[in-house]
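Only one chain is given next, in structure tokens, and it is the form predicted on its own.
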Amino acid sequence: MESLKQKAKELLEAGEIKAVLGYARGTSDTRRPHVAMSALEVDKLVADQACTTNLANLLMKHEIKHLGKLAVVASRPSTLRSLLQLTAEHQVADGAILALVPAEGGVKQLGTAQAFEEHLALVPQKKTEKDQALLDRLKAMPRAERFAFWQKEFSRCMKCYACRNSCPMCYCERCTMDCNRPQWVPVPSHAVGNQEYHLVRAMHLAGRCVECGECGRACPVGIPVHLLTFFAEDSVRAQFGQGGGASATIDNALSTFRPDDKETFIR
């Protein structure tokens, strides 16, 4: 922890970056993402198993965009993902954003996309447990009773866009959801428009996950809609052998045509 702090100071002071993005406490045990700008707000900065939010997020943000060159806490590799991606989608430059990364016995600097990839090389992209074992469960099922899980779980939703707007990937300044001429999916919370929102959000997502998990933790009603995108993902892998946040130079599966594409997923 204190090796984070002196290395943010550090950059800050020599005028390597204007920033740090990061997290301090918030209320009770939970950590809020938090800007620091000087020693004094560094000084703030924590670094533990309860920072979980992907601050990547953050970076498409109008007040986050124009502070100058950041450097971001990376406690987990699903925020080194979503750099690299974002960097595949021409969102961020290759270079601008320096990525700290909590180590034992200090602290790791990456300052470039390359960077990111060899570090991600020598961690194991893995889902918890609990997810696994669900995503397994809900192949297993036939596909009228993977169907039936899902409506009943889509009933639930209020359609609060709480999934949407933790989601690293979903910075488009005016999502289809919010278009109302034409109108694509319906804006009420109801059966049709639940199930048309979550499908056209996971499809818009496919090849483009880093799973994170950021928009089932952030469910106010506990709806596990991360494995719908988690599913997706290994589809993609599986026909095309890729996924979201491998590498910043590599095209989405699934806005590229190559005709040695198997399409096996045709059915």
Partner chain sequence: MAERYKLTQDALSALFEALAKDGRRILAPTDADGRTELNAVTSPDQVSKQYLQTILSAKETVFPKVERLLSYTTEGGKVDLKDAQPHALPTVLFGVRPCEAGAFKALDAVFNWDSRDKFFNARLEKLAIIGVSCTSADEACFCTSAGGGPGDTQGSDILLTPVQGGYLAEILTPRGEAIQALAPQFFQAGATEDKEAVLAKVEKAFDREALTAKLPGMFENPVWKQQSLRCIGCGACAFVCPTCVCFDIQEEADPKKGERLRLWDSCGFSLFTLHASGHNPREVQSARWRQRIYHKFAYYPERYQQYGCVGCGKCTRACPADMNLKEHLVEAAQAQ
Second form
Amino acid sequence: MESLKQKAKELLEAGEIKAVLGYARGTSDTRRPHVAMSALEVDKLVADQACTTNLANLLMKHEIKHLGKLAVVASRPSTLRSLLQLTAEHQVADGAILALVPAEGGVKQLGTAQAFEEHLALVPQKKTEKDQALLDRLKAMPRAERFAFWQKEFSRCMKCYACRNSCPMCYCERCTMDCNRPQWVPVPSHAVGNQEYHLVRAMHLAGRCVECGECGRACPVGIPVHLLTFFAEDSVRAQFGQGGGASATIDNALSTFRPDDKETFIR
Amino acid sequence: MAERYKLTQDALSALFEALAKDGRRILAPTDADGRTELNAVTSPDQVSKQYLQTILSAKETVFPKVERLLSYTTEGGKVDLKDAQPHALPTVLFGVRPCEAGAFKALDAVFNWDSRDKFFNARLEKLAIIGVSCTSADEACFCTSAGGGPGDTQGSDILLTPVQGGYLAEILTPRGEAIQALAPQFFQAGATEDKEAVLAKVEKAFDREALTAKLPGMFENPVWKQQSLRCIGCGACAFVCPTCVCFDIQEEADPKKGERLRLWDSCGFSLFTLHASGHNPREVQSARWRQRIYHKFAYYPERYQQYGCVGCGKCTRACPADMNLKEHLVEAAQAQ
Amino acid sequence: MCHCEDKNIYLPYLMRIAQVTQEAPGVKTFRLEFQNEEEGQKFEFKTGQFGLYSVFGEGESTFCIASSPTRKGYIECTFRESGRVTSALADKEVGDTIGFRGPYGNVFPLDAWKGKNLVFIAGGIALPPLRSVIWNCLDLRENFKDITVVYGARSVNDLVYKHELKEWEGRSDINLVCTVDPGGETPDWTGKVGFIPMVVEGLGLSAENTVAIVCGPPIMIKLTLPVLQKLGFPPENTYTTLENRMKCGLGKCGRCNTGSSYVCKDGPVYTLAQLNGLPAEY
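Starting from the form predicted on its own above, please write out the structure of the form predicted in complex with the partner chain.
Expanding to the full complex; the earlier chain stays at the top.
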């Protein structure tokens, strides 16, 4: 942790970056996102197992983008995967954001997409046991049962959009949920409105989800929404042999059309 | 002070039966996969044994997340308009905390300050509140800084405080007396248990009135920007809040018929104030976060002589970015 | 304490479109008559007030009542196609039914303006709220001294109420100055060419015993207010209207909340002095 603070201070002092996006102590034993622009604020940085938030979504936030060049604390592989996917989608230029990875006995400074990829090869991202178990259970369910499961879960949704707003890949200036000409998805948080929202979101993330699980963590009423995109991601991986956040130069599986596509309807 | 009675756990079961017999639905905190939710119950056994608060507030009993305001049919350019009637069931809210019981007054201030909102009123008229005092609190709680307290009686019709062998019951309003009258034999007069001794200790964190006096002069203070840098602009805080009342009106229709619905909304959403021209009076998240604080602690008191926050801490617990309201209000109160 | 008699405050009047006028590209005026005659007879409003107009199937949209309360039996509204509701509204024809809730909000204080000179300054699609009060003042002409109207739009084609502008031009009891932005003029344009703040500055207006009423897009208001200040108009005698987004119009939904003010209840009419006391969130 001290080496992280040291590094952050050096970078800020040298003017290489304007701010560090990391973690600080939060309510009770939690950790919260923290933006440090001075040595005093750097001292509040924390790096430990409790730092679970994927900070990449804040990198897309208007107010943070405009702070200037940033370093992000990438305690989680998903943060680097988010950066790769955002680079692939031309939201972040390669080399624009520095990643500081707390590691054994120090801190690794990664500055390019290639460096992110190399680091990720060493620390593969794994789903939690709980998520994997529920995902396996869902996959084993007959369709009707699975549908019923989700309907019950969605009934608690109130469309606070915490899932969308915490997602690093939901960076659209104007989300399709907020467009009303035409009104693709009903605005009210009733059965149909909730179901369409979550299914459309899952489809928009299929092949792009970096599986950080942030959406599920953000949900105030405990809907495991992240499993929808995990599920979609697994399907895309099985069908197309590629997934979100693997590289900075990948084309999106579901929105790329090639003459040699194996599906005839595209040709 | 209202007279205090003793209500044993067994007597509570009998009271639940009497309420059901009287045709009332009982909503209470229940356990659901580790979450505490407000659900319909018929017996005290179904009520959560260990809970701080429900995740969502009880406001949905009077202000549901989706409510029909009117409906219509359209035929050949002609419109047949139909008024909507709220489906208000006689309801007893059991086990809500004193903070939340006090929040209905803040909702009432907005829904009825000028014109009267029949949808809200129809439900509120059929609502009785049996609050339960807090014997524990967490870091998000700040009721004592928001004009309340862990055993505060405001807002409850009956307030129960857990004591050895059952509850200490305070009958506070005519609605409370009506409930007592359903099963008077279960309320033993002359209870002597010490209520204060069992209440949670919630230390006062800031002086609310001083903050209100200070806010008008700190609109441009950098704290709002600093605090809100990590805010992701979702509506979790507003939706779980027992006093947040902002709403949207949306239309749902097919070519022949439709309805107009009232939905929960949040001043934290960037779309909330966006004009059709693209102009947005609150363009950045810091302005929206500041609006949330000012609405509750400056504009409400000025307009309604009533605060828009009860210090329940639900927003803090629900926030994905850990925007801790108590902590941020303390910062504001101390800001230069 | 039963309030079962509470009315549904969200229920609109049903209105029949009696007349449609195409004012400018994308801008129309509807004349609306109450479908229920009894409701129409009871209905009263004052100039400055607004309403929520609804297309059944699409939703509600907020704009002012553009006609004068001195003209009975109908109300008029002028709107530009800019969103879901206004576009659907523009598709409506004479004889169709739409909804109207109102009147809402505060009013222009005509009583306080008695015996004064009035200067109305409007830009683009913001003439409608002033058109209501201008006609109201013209219909009570003896109450006021000189009446000046400065109206500007991007181009000649964008001017609304063209026939009424012609009528005002021909009247001796109102001084109309029309202007279009540079490049917006046509070969036969006889009015001024230039931006409103500059035109106002060049008119040689006296602030003495005069009230100024300014309506227009935010940028126009922002640039015109300093000019008025320079001319000596005190903030108490300078009026404008705010157009924050609204959903209920009843001071409940929270959308138009600016400071402790609800634009839908305490506005839309504000003096500059009042605005100076509000956060600049409009």
